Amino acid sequence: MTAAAGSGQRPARPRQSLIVPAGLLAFLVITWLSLSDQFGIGFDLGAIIEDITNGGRILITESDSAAQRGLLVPNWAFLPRTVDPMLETFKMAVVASVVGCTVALPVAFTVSRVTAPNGVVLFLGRTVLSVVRAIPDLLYALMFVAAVGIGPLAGIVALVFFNIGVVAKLLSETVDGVDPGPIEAARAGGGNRTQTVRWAVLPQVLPNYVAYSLYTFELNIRASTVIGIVGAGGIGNLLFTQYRFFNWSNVSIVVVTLFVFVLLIELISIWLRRRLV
């Protein structure tokens, strides 16, 4: 029994930490500076309320001319023109997923602490992979459009780099958390590094790898739309063309086509991942 308990006195109340109030104050200050005119973006709620009705013309304008209709008045006659660009986007996503995820598999084993040959390879591999992930897919598309010209090839190469960065990162983290028992057994049986990875590590991470590949394929459908805006082919090119001419009813059809297609791909992908993982 302590002296404080023996004397019947209450123990001293612990001092309240100032971390939470200080963090909240710092958050409020940073938010205020970000919204201010002098240091931030110049956020003006009054201007937003005043100009919010300007979008009404884009949304609900009705006209006998399809080129003058709003987004909420879709031009269904334009729907057949979205089929070929949407198929091109799908083909781009398929090719980029196959190539990118295939390359990402061995890369992931070189940037994992469990399977990397040595510390130098691990450091260099992670550094290069960080650079690959740091560059946005849109910038990749711009570079490859300049290098190989306008068309789906530039989009495919841009998506390949995007896929390598995503899948290799996710898979390497999965490899880091595998059960070490099969690895120790393979090494004890005289297996070299390649044999250990093939028979002790790959079977453990293969379901996750397939799931990551399917997830990346979903991302490719969305990303190919964005990179198509800069000339990398696909439905994004058609979308940007209609946007430049303010054909909002045609833009609406492209958006609807994208939504339905992406939703179907995502539902199929979710169904497959639930049976693999």
Second form
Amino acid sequence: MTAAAGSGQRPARPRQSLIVPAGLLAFLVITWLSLSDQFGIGFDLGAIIEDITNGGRILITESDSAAQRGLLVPNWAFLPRTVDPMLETFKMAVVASVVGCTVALPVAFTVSRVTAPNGVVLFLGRTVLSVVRAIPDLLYALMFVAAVGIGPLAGIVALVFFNIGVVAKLLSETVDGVDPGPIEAARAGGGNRTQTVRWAVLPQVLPNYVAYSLYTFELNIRASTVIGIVGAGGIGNLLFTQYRFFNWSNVSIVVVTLFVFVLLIELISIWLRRRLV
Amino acid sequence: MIRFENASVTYPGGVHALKDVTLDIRDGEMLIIVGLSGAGKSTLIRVINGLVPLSGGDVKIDGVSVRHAGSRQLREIRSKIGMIFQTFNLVKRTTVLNNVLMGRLYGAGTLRSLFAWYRPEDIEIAMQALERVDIVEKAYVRASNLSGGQQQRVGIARALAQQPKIILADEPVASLDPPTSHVVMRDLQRINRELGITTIVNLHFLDLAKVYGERIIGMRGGELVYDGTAAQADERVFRDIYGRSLTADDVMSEAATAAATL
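Now that you have shown the form predicted alone, what about the form predicted in complex with its partner chain?
Whole complex next, starting from this chain.
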């Protein structure tokens, strides 16, 4: 075949979008401004060198108290005291994940374009969910500590809201991309919306749902350190009390316990996901 | 009896997919619709179970208007109409039996189907449907593990599980190879003859239409351009329907030969 065979004309090259280069440029400009004298945020490499001597005292220091010998000298005698708070964190994460992911399942189907009952519900649902997601976990913890008092209950409720936001968002986007064929088949057979979601959509997204749920469980263990600071129970409470008294050797033990625990959970989660998905 | 009364469909984009179609389909008929892609075959089939809403005229099934049915009544109408699709439309991640049980959704009710708590008689109906298309041994296999022909037979079983009065098949063999196409078409023909189910099939290949159709309908540009028996439909008739001379691509056996010699 020769090049002249086709009668079609070659189209002109379409204009490229400038959004990506403009965005990159914006980031560079903001970075440069942050380092400048007038608009800067006081970021200075020299300060790191000057302050490192301060940091040195936190890492290793002379002290009569075993709790205060610095981060690099862990106080192993403190280890048993981390067990109960760590278990509390674990239980909080389990309860919050089970409740949050259960609620998120029907919510996700309500805010997906594919399965929403109508446009109004879709719009309202998405708006509410955006607000739920816009509030950070720490703020939820503060709100519920104020509402129900200091303790794990406040932490659990905070994590539940956080989980609904994450799982409903991820799952609804997965639902948006399902194969529409089975949905048409379920409708053609006389199925209503609930039945269509249950039998044509859910089996398609179930492995993703399990993966998202395990992921939020991991996030909950991690988030517990932050929300513990405002009094929402768990290992974060212990971490913050020790930190406030400058018991760096105890803080060190809490960090190690948390690190090992998170790593363990993540390994189990990876193993589970590989088997289930 | 299915009665089209000046049925018209205009899609939101302004395309007139169906223009003023008037047509009677008797109970127990095996009807084959032919025409080029875009001629309105799929639309004609989908207005029968209301998957595509009418913009004018009406379609009545045993005197009941599809156009004016409320959502509950529409589900009742659909429960008696099985549908078979070009791409099978199975849920690939679940078992064959679960797919066939989708044909029992209306009969089982929302609560039972929500918790997969089907009555033994619903499961029995599903199993019998699988036996009728000779694939019951795959009941607990994931649908994704089946070949195309097997998947389409599961699709037929799902339609049969509705215990329908009508079966609509939208290009049921377009994704299958010629031998498998004949297996699926024979299944449809047997179901039509043995169970007396009105069967309406969209086809592209003319030789298949002539072999399996009792009555053939031709569509062009959303209009009904031919309605007659398979015996009357000769090459001149098909040229008329297609609005051009016939090519090897229009005939399954020759298209297969042409593809093989390329």
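Positions refer to the first chain, counted from 1. Take the two forms, superpose them, and find the largest set of C-alpha atoms that agree within 1.5 Å; that set is the rigid core. Since the structure is predicted, the reported quantities are computational estimates derived from the model, not experimental observations.
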item: Exceeds or equals 2 Å, Cα of Leu28 between these two forms, core fit; value: yes
